[in-house]
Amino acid sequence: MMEKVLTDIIFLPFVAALLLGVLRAPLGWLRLGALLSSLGVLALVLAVTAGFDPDGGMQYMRHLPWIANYGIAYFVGVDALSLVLLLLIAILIPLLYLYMWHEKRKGYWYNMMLLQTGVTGAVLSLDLILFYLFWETMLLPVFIMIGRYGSGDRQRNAMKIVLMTVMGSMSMLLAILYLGYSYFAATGGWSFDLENLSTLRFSPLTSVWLAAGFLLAFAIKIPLVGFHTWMAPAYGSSPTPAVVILSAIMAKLGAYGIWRFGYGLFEPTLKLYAPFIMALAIIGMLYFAVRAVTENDLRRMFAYASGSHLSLIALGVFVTNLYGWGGSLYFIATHALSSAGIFIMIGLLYKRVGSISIGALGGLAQQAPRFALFFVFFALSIAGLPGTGGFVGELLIIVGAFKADPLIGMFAATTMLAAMLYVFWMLQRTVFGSAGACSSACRDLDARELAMLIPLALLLLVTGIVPSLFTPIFEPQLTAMLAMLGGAR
């Protein structure tokens, strides 16, 4: 059974959606089927985690010829890097289904199931054509969810994210096809297997262009400053589950792609790009923090806050020491939990009072104390509150940056300070003081809402208080990768 467990994890939501669609399932069966499929995936992922060997490298691999004449295969596997993202996806999707429980538009549920298959497949793919297919599969449900179920100028914003993402995807596809052709020219046989392609050697100029093809796709997905223009409009127009997927999962795939494919295929060339990307990351950390301070819309404010923290993650990925890499991977997980929590809270707030304008709120603590408690907790966890996992991740990245260069470390530290500034400023205006016109209509959290928020809060506390429970899962692999790259520990 376990040799095809990753296939089950990838396709269980898709098969569930297909069966429910063919049977034209009524809404009650549809949402129950979606929830059960996500819980089935979670159980399988926990089984994989329980049997995972941190020193075992790539595990649970499954290789099946697909388009054999052109070397394209269904090839999946999981290592410590992909396991972190796999766990995130498996944990967050059932909680999002609880959030959506009263959603009556059937397309919403089908798109979420297809989205889960897309992001999971992208994380586990080891064949580059397969990875590209899943990478593109993620985009369609997001486009539909924003364009059809979003708010404001939703169709224009959906088209904007699609155009920018497709631009990055096309550049990556061209690079993938060139890699496959180069393997054919060198060996007489086609292959898009990551390990096979990593043996190819190119001239410095060719390698620079090929790496740029991948980096453009990943920079848009993160997004780095200059490639971010889709971010705030998309976050502002998206329904809450789509925002959570964009912020907590899809944005992290950009950093994951740099590790998996950037360092896997173009490590020497990546060193040439490193100063420029680190400069973009530092500019992004500061620019997005300033934009967060000036925003009056809660969702756009935390969109820019996410941009600032994602830039910090990108910085850590290019700080090639164990602190930088370990901190980035840890922060990928904990920031996903924090951003999921805060965007769910903002979605709940909008449902209650019909506004997420900071200026229209105030006094939430008096009106809905449990709501205010969780809102404050998730907001502070975004800012790196000590005792939460975000603090551990940020601290490790900052230490790694100081170890690489004290000046870069000082810039990295400003992220934490700036986040405290705009989060406390926002909390002072929304949670405390007298009740605003809108917040007076805010009711407190019910049992279903607590059931989806408490697991997120507990995970953030456990990752913050006992990080030693989690770091042994990925440190051996990161150490081995750094040793191969000649990076400092």
Second form
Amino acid sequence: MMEKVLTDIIFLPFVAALLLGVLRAPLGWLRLGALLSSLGVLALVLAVTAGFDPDGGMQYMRHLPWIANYGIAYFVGVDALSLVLLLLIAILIPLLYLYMWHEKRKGYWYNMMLLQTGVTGAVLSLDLILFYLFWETMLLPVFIMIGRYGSGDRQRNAMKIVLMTVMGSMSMLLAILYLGYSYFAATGGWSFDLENLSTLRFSPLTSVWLAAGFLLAFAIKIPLVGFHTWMAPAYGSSPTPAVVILSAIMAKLGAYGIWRFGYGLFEPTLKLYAPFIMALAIIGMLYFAVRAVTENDLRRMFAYASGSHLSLIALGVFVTNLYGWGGSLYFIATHALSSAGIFIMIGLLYKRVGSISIGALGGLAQQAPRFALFFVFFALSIAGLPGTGGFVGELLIIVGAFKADPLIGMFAATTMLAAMLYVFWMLQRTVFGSAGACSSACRDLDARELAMLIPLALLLLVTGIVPSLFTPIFEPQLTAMLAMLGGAR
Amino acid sequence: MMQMLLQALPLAVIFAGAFVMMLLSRTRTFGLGRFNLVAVAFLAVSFLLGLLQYGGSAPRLLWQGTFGPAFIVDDFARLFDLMFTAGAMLTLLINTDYFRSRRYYNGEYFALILFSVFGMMMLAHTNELVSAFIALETASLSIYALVGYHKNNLISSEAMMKYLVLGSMTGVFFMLGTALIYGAVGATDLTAIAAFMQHAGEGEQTMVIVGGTFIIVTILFKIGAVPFHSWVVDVYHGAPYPVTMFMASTFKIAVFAIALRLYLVDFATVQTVWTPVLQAVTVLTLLGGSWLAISQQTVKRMLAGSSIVHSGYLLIALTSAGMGSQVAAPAIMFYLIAYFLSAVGAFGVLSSIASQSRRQMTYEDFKGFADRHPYLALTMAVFMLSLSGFPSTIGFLGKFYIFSGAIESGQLLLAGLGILTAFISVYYYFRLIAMMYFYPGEGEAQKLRVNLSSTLIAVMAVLIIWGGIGTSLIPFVPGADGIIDVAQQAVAALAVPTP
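Here we have the form predicted alone; I need the corresponding form predicted in complex with its partner chain.
Every component of the complex follows; first up is the chain already shown.
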């Protein structure tokens, strides 16, 4: 039974959506079905986590022939890296369903379910074509959600995000095909299996452009500075659940991809790219922070903040020591929690006030104290308040960066300071100060809203106060991977 | 003798059907519905006969005593036969509503369709250049007439004139090429030419190469490759919707049938001469087609422009096949199947909309389409995704095979360019999806009219998804894997020497 569990996790939401669609479920059934499917996934993921062996490498693998002539297989498995992302997705989606509980547009629910299948499949795939399939198809629901249910210049922004991410994926596809062919040339049989392909050796020039194919896709997804022009418009136009998925999950898949496929396939070449990407990451951290300070729209502000932090994560991925890697993975998880929290809060705020422009808000603390409490907590957790998970992650990355090079470490530390700056300035103008748009009509949080925010807040606190609960899950694997890199050197 | 007759039966049924339709077309008692039924019946019989014969048997010449080596029966041709008859049936069935709503349709329409199907089938079976020319012209002439079928419509007549004049011009090149080849070889059957080329010295080959080039020009014109593409958009636009659908789904495929046979069997030894030319044409076709597709405002013209790009992908595979890729020739077959499904579906949706309204169908007209016709919009989105090569559709696997073939034959730049144009195509295909889904529709959502055409369109959409992700784990249902097996088997038949 357990060897099928990953398949169930991937396809449960999809099957649920299909069934509900065929039955033309009324709204009540639909949202109940969506919630139950996501809770089912959560239960399965927790079961996987409980049975996970940190020293065991890739687990729960399943390998079925799909297009056998070309060695394309349905090949899934989970290791510590993917487990972190898997847990995140499983935890966040039910909370998002709670957020959109009163959402009446049915397509919205279907898209969310399909999206869950897409992102989960991408995280668990170990066959490159299968990975590409999920990587691309998860874009469709986002496209529809932004273009159909978004706000502002949504049509244009939806097109923009699709074109930019597809541009990245196409370059990745070319590299994937070349890899598959190289395996064919070397062995006489096609394969797109990550393990098989990682045994291939290329000339430096070839592997430079192959790696570039993959890195372009990941750089756009993260997004690194220069590849980021879709980010603010997309975040600005997306409905809240899509923003959460974009920043909390899909952007992280970029970093995950560098780990899984970058280090898995072209480790030596990655060292050539490292200085450039680290430079981009540093520029990004600072540039996005500056943009965040000057942004008046809350959602765009946190979009830039998220860009700044994702650049930090990218930096950590390229700081090849245990601090850098452990910090990045930790920060991937905690940043997802806090950015989910803050974007949900912004969504709630918009529902109440009808505006998320910083200048128009003010005096939240007087009108809605509980709301303000959570708002401040999540904002501060974004800024890396000690005691929240974000702090641990950022600190580890910064320590790792210092170990690699003190100069890089200093730049990394600046991000934290900059975050403090824009978060405090924003808080001062929205939560405190005189009452602005949020007048007496401002409702405080109700039970449903608390039910989705409290788990996020608790998780952030637990990850912040007792990181030793979580690090043993992934440290053995990261140590082993780093040791292998050391061996390769 | 009996066995020969059996082998020829799928063609013979269509031929007989065409004459029957022609004779019937003057009767006043027959309504369009009944014409349709009879035509589909002939096609269906031919389809089933072809299906029963498909698979396994060694290639053999048809009535060698009478026709010489003119016609050959092998799985390669049989697979194409199946596509032509299926395409014609789908054209007729999906458009039942369409030509009921247009007064200018009458019995000849069905005769013309059957004649052109017969020509295309002949083209797939032909093993000799003169019969190839006859087949090509049989198919083309019927199509010229069909394009101008709406006599009182100026755009339609203009399209026909343009197509007729240019098409006949380039058709002559085929004959000229054949004559030159005959001059050199003393025969026009492919086996003899291939044998000649293998043993001829360099000086003797020249005339065959020049003749072959003329023939290639005709083929490139018929598939709309740049720079012979000037007719495509106008003709697709001017032709009635069902005819456009028929052309896109079957005629283009038929030309590739002869192109593949010529290229793989006949001229295999001098591919080094043509490969650079074809590569140049491929680059032009990909870029020119993309440009045409982007710049269109009506969906029909966009699909016409993009059909040029799809010819470009197929040309990539053709050059790869010439450069020794094992993957490429089956890739062409697979891509043709994929394109067949997607194009028939897309044009089918268009003509089923056209049967209900008289709009031009620009992008703007599709605003809010998803709210007005949720199911049609969903299937149209599937067709667009497949045409753009999005994963989880059969179109993706088609591109996958073509690009891996290009990489296998070392044409990295062409593969890169193909991927670039695929990226561009995301823009114009997704633009339609965006129009359908991103704007609120005025008025109530219309209930789905469950009739033959909507059912067929839905079946095509399901096939497209299944062809992209289908698994062979389910017993008795072939998965995505099965289709490439069929394609490989068909191409393998070309390599078997005929007795």
